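Next up is one chain by itself, shown in structure tokens, the form predicted on its own.
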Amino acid sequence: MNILYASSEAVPFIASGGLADVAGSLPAAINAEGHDCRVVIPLYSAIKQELRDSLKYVTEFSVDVAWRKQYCGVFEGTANGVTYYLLDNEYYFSRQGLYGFYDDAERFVFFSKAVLEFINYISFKPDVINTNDWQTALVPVYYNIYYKYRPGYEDIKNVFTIHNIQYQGKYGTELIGEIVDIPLYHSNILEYEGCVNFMKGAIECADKITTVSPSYAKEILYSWYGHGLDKILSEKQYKLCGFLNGIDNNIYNPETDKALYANYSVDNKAGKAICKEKLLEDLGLAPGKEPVIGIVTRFVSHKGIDLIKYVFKDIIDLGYKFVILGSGEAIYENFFKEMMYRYPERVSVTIGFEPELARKIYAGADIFLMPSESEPCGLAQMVALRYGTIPIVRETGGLKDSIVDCGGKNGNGFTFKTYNAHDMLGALIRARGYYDKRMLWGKLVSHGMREDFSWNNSAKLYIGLYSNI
């Protein structure tokens, strides 16, 4: 099968989020099972100067944007065995960040269009396009109204990919007419409760929809997830399904990850204990063999950064040390430095994000604290796993799928249900407890490094998926 992977972000040209990691392997995949899967992304300024000199241009084309008409160059680059198409526009995307402009409707109006306007001038043609979040949810929209019937595009079918349901693309209505440019006979694909919702229209048009993992898809059914589409989407559940994201074992691997301290494996962990070492060291924090927890996170509510500041002073006598790296919203940053103030000895707290310490913390702590209110998928679990740090989440979309007490059968983690501080302080005490019986810890770590959280698994869901339409 040919397989058109559309999306606004994609490891190694450039990212946000987790997103662009799942663009950047979930493709390659794919690929490795003998299918033909490429990738489309914008052409940002913010990619990096090498990987532009790596493209060679291939062609360029007009798209109509309402009643304009703008330049769209091709670019072709090829990364991990896969072919990325990168499309220019220099109005649109010559701009400092990704995200977050006034325009934001227009730009991925214009990338809507030229993913499917460019498929006439390459030598490829689908028979698949995956469209992921709202940047790229007018795709099936527009193939279903321009597209569908015109020689060369027949027959081609479409999957959305919701990664954050909580960000939809919503305007006023205006746009259908202004920017959007779709018949008026057609506006109800993309009117909802009084707005415009690109990802509305998506659900609406494609063929199947998918999310990041299997609880977060039965979750977004309901209100308190589903950010005003759950009555959508209960509509359409008969071609809604989720399939759980991966990792890249070879970019996440302690063996050979040359930003820890020391290397080690699963069958010879001393070089975590000198992660740990190090990692105390370099972050000013009193050597010794208590639990450290590790935070790498976005500090924003649904991060359940509320819990760990409702029981932080109980969690510091427990005896665990925290090293904490992540930004955002300023009354999470300022308590967390307030608490590195308070617990100078046992509270590392680096604002912003250096992905050489984070991996650092993904090897150098003993726990890894998830408490998320929502977590479509979440992939530092899996990371953290993979360097034999054990996580603690609550039960939520990927983290539910990913994670299980070590209550019961096959324990990788520990868990707490509902989302109150007390119930995730008890999973830090029983953590404790495993903690210091040595041998048991130490087979749960075992236990842990030795799961596969990769994509091969995924990428035969995706395929069967693919295969089934």
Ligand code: GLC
Given for the second form:
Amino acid sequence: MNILYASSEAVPFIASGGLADVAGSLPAAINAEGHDCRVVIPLYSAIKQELRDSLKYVTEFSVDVAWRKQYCGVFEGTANGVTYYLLDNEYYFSRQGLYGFYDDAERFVFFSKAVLEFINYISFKPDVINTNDWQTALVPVYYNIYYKYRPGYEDIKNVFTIHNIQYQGKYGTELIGEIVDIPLYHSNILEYEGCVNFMKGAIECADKITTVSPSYAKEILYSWYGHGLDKILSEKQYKLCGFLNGIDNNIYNPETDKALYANYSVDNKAGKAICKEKLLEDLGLAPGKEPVIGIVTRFVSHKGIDLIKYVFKDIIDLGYKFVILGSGEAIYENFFKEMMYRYPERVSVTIGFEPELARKIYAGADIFLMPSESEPCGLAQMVALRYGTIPIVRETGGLKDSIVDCGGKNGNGFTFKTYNAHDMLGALIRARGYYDKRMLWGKLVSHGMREDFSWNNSAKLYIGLYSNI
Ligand code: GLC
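Form predicted on its own done; form predicted together with this ligand now:
And the full complex, kicking off with our chain again.
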């Protein structure tokens, strides 16, 4: 099968979140099963020069956006054995950062149209287009309205994957005629509760909707998780399913990871102690054996940071240290900075997006905390396990599907159910007790490091779905 995987970001070219990791690893896993999956993303100016230099120019064409014709250049590169196409337009993508501009709707109207148009210009005809999140959600919409009957476009199936339902691409209805450019008699496809909603359009038009864990596929049918889309998803339940994301075991491998202070494996964990020692030293924290909690996250409310805020002092009183990396809402950044001033020897906070430091934290921490209010999948808990760091998570979405409390059989972490700070604290208290029983803790670490969270299983599920439709 030929699969075109359309995304707004992909490792190794450009990343702002987990979507990039998936677009950088799932296609390779699909290809390993004998298919041809290729990826298409925008050519942002933020992509590192050396990666840009490695790309080859393929062709160019123009895309109609409102009353203008916009240039679209096609560049090609290879990563992980997968072909990546990067679509170029400096007016839209030569910016500081990826999203958050006044004209995001127009930028991704351009990109979605360009994705369909460029199929005409390359020697690759997809059987399936897998789009992801609101940025590419208009592809199945345009396909159904404009491309389905065009020569060369027959019989392409559309799969739409929801990585996070909170970000939907919601705009005023005036956009329909102006920028989005669909006939008014089709406006019902995109209209939802008084707005234009890109994600809703994909939910209407795609042949299948997937999301990134089985639990999240159920949760988003409820209003608490669905951010308004639960009603339409309930109607379209027949085409919705959830597959747990995987991680790339070659990229995340403590035996070979060059970002680490020392390498180690499940059979020889000596390097992990060095990673902890050096991390504490580098970040200016007191040395010592007390357990270190790692947090690598975006500072937004659904990541559960309010719970951490609420019982921060209690956690410190249990003897934990914190190593925190992330950026986001000022209220959380300021809180963490204040905690760093208050407990300079016990708390380190780095504001930013630093993949290398993230890996040092996965390796150097003992515990990885993810108390998310909602978590479609979450990849960090899987990476943490691979690096021998025990996750403490709330039982939601992919966290629930990947982490089992070690109070029962085959546990690999600590979990709590209710979105409540003291329930989280309870899990941290249990983990603290467990940590002191060094033999038990060692076993837990080894068990986690041996688990397989690669794409092996889920890539097969995607392939099964593609061939079914
Ligand atoms: C989004 C979700 C995260 C998921 C990732 C990849 O970032 O918030 O839970 O792991 O997408 O699918």
